[in-house]
Each structure stands twice: as C-alpha cells, then as structure tokens.
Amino acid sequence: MRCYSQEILDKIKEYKKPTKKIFALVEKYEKVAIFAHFSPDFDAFGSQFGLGVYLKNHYPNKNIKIIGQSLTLLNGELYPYMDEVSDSWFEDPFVAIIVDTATLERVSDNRYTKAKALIKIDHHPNVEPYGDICFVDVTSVAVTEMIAVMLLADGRTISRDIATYLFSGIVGDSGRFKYASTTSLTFGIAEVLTSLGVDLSYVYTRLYVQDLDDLRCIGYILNNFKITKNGFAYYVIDDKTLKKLNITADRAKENVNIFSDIRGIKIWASITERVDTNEWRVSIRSAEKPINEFAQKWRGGGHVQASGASLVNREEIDIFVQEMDDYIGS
C-alpha cells in the first residue's frame, strides 16, 4: 500500500464523509450523467472524464454518460468525445453530477433539470449552493484535485487514464502550477497521479497544441492589443474577425495568457464576441490584484486571479476597460 504525506492523509480524512455521501447517492441510480459548464476548460474535461471513467470502471452495470461540448483540438486527442444522448435517455430516473460549475445557468446542457437527484462538486466561491449534495472546496486549485482526493478516499483502483485526465485538469487550472492558488497539496496530488503512469510529454503536448489558425490569431492579437495607463492589457475580437481568422471564440480566448509575465502589465483580458449567446465574453487574469469581485459586477465571477465576465454589447467594452483601469490605479 502506498504511503502518502501527512498533508494528503489529512485531506483524505476531510473528504471521507462527503465522498461516502456522493457514492451512496450514485449507487441508488442505474443512470448517471456528468455535466460541466459551457466553454469547457481543462478542469471541466478532466473532472468529467476522470470521475466518469472511474464510475464506469467500478460500476460496469450502470448507464453512465458524460455530457457537454466537445472542442476540436482536445476531444479525440487528450479527451474522448462527449456522449451523444437522445432526450429519451433522460426520461428514466438518473442522478446528475455537475462539476466545476458555480451556478446552474452555466451548465452547458439544461437536461440536468430532469434529474431525480443532483450533486455539485466545485471549487469556485459557493455563490449558488445547489444540489442534494453540495460539495465545494474553495481552497482547492481545481476540481480535478478535489476528485483525485475523493478517489483516494474511496480507495479503489485509479487507472492510468483516470490519473491522466485528473492531472491534465490540475495543470490547466493551476496555470502549469504558477497561479497563487497552487499549494503544496497540489504538488503532492500531482506526484501521486504521475506515479500512476501519467505520461507528462503526452499530456503537455496535447494540452497546448495549436494549429496555423491559432498562430494567425496570435499575430492579430499582437498587432491589435491595447494597454491602459495603469497596466490593463486586453484584446477585442468580434465575430467578423473570428470568421476571418477561421477561429472560434473559445480558441481566441485561450491566448489571453500571452500577456502574463510582461513587466508593466498587472491585469490582462480577452474580449470575444459570442453571437450564439448575444454577448461579449471576457476572460480576465491577474498577476496579484484580486479580480473575482470585480468580475461579479460584470455578470461573472471566478477565482482571485482568474475570472470571467459578460458584456451585453460593444458599448460596454469602453466602460469595462475604464473601470478596470481605475480599479488597478485605486
């Protein structure tokens, strides 16, 4: 039996009770559906597939579906494609597990509303405590870190594939272990997962793979970004430009960290038009100053150094930029 650090053992002990409650509820249903938020990131995918494959391995007679949006450069590479599920599947009783999603309005598929029971597993501030079981740990760098501890607490076999999914989510949500929310526990859990056979080269190559359209997008950003007097750097890409660059809004926002580690830039953001939801989505990152409460004022929220917001029209962009600059200078 593997020996864990005292820090990991303490966390496993803390997670024992909620883990037992979650698995006890799962065991009551023949059908399980795992959801996450729209515009999924590495933590969302890693959480869904890490937990989903674990449940499939240990409950082979259950009907388990992983539901959400697929992304071209990730699904089929690092992660499998999402399950395509007809509406009739949801007519029977099932338990829905929603991961990495602070509020119900952000769930990518509203068929979770048909569930007989609901489980929330999240690490964002608990602004909406939904679910029959609401398991939130804001001290965790990622939900994949939470699920890794849960599976250790459960005590059954964690396969190499599961470890790979969980590790990828931790890498993604910690900014490759750079964000302030990264802790010694994060490194400890990462070490446990890599000991289960995770191929680091395989993960990193697929997490950050880009194509020529991404390169053209970076070129556009470098030629069109703006920076305010107090150090707010941002770029704006409307739908017309997205089509010209042959790139999605989700891919365009992934380049937001091009401004990290640049002296003089204190907070940075991508602002991309989403015609499907009639909004401008903002991804915000910060070197030091907290941005989650600022983001909440703009229909968003998130973590201290990584948050998102939503603008209802182009006219709000100038207001948002000015208020952010004032906030940095305050």
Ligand code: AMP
The other form holds:
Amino acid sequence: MRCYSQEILDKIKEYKKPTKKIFALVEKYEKVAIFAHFSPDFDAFGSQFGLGVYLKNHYPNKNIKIIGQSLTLLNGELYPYMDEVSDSWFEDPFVAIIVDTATLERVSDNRYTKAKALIKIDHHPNVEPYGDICFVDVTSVAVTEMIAVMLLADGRTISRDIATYLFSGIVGDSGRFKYASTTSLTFGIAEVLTSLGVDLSYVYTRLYVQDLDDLRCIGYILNNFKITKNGFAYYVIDDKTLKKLNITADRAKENVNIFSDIRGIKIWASITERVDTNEWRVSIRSAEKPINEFAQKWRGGGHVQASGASLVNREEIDIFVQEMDDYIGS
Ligand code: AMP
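Switch over from the form predicted on its own to the form predicted together with the ligand, please.
Below is the entire complex, every chain and molecule, led by the chain shown above.
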C-alpha cells in the first residue's frame, strides 16, 4: 500500500463523498457518455480519457462513449480518437458526465440533452451550476487533478494509460507547472501519477510538438502584434490569413503565450476569426489582474488568469481593445 502525503490524504477525504455519489449514479446506468467543451484542450481530453478509460477498465459490461471534437495533432497520438456515435445510441437511458465545461452552451455535442442523469465535474468558477450532481472545485488547477484525486478516493487500479492522460491535463492547465493556480497538491498528484509509469518525454513531445506552419504563424504574429499604452498585447488573425498560413484557428491561438514573461505586457490575447461560428474568438491571458469577469462581459468566461471571449465583428475588436486598455489602467 502506497503512502500519500497528508495533503493528498486530506484531499482524498474531502472528495470521498462526491466521488461515491458520482460512482453510485454511474452504476445505475448501462450506458455512460462523457462530454467536454468546444476547442478541447489537454485538460478536456485528459479528463475525458482518464475517467473514461478508468470506467471502461472497471465496468467492462457498460457501454461507455467518449464524445467530442478530435484534433489532428493530438487524437491518434497522445489520446485515442473520440468515439463516433450515431443518434440512435442516445435513445436508451444513459448518464452524461460533462467535464471541464462551466456552462452548458459550451458542451461540444448537444446530445447530452437526451441524458436521464447529468453530472458536472469542473474547476471553473461555478457560474452555472447544472446537473443532478454538480462537483466543482475552483481550487483545483485542472479537472484532471480532480479526477486523479477521485480515482485515488475510489481506490481501484489506475493504469499507466490513465495516469498519462491525467498527467497531460495537469501539465496543460498548469502551463507546465507555472501558472499561479499550480499548488503543492498539483506537484503531489503529479508525483503520484508519475510513479504509475508516466513517460515524461513521451508526453511532452506529443503535447508541445509543432509544425513548420506553426513557426510561420509565430513569424506572422511577431510581425503584426499590437501593444496598447497600458500593456495589452494582442494579435488578430482573420480567416484569409489563417488559410494563407495553412493553420487552424485553434492552433493559431495556441501561440498566445509568446507574450508571457515580457516586461511591460500585463495582459495579452489572441483574436482569431471563426467563419464557421461567425465570430472572433479571443483567448486572454494575464500576468496578475483578474480577467474572468472582464471576459464574461464579452460572451465568455474562464479563470482568473486565462479566459476566453467572443466578438461579433471588427468594430467590436476595437472597442474590446480600448476597454481592456482602460481596465489595465484603472
Ligand atoms: P482558451 O483561451 O480557449 O484556451 O480558454 C481559456 C479558459 O477560458 C479555459 O478554461 C476555457 O474553458 C475558458 N473559456 C474560454 N472561452 C470561454 C467562454 N466563451 N465561456 C466560458 N469560458 C470560456
């Protein structure tokens, strides 16, 4: 039997009750579907596959589906492909687990609405409590960290694959253990997962591998970014430019952290055009000042130092930039 630090033991104790409730509800259904948000990130994938594979391993007779968008550079590499599920699958009773998604409108597949029972597991501010069970821990750096603790509380075997999925999400949402939301518990859980056989170089090369097109995109950003007088740095990439750079909007936004650690830049953002949803998606990051409430005013939300928002046209971009600059100066 492994010994855990007092901090991990306390967290396991805190999670015991909600974990029991979640597993009891899951056990009532033969079918289970696990959902996450649009533009999935490492924490979304890691949570879905970490929890999903654990359930598949320990409930081999259940019909468990992991549902959402696949990303070319990640699925089939670090993570399996998402399950392709026909509409008829959702006609039988099933329980839906939604991870890492603060609001229902952000769930990437709306067939969760057919579920007989709903479970929310999240670490964002609980602006929209939903579900028959709503388990939210805003002190947690990542949902994968929460799920790791839940699985330790449940007590059954955590395979190396599961540990790898969970570790990848923690790395992603903690910015490789750098963001202020990283705690001593994060390191403790990372140590537990690593001891289960996570191959660090396997994970890091797959999480952060880039193409030459990414490099060209970075070149474009460095040549075209703007900075306001109070220290808001941002870049705008429209659809035409994305095509020219041969890059998706999701990849282009990933470069937003080019501006972290630059003296004088207090808040930074990527603004990328999404023709499919007819919007300009903003990914905002901040060194210190909270940005989640600011993002909420612009059809978004998120964490204190990492949030997302949505703008409807170019005119709104100018207003957004001006208001952000005023906010930094206030
Ligand atoms: P992103 O910039 O897309 O990487 O998102 C940063 C953080 O903000 C993530 O935790 C997202 O889940 C959250 N977020 C992004 N967009 C939205 C939105 N429209 N509403 C609420 N939260 C969001």
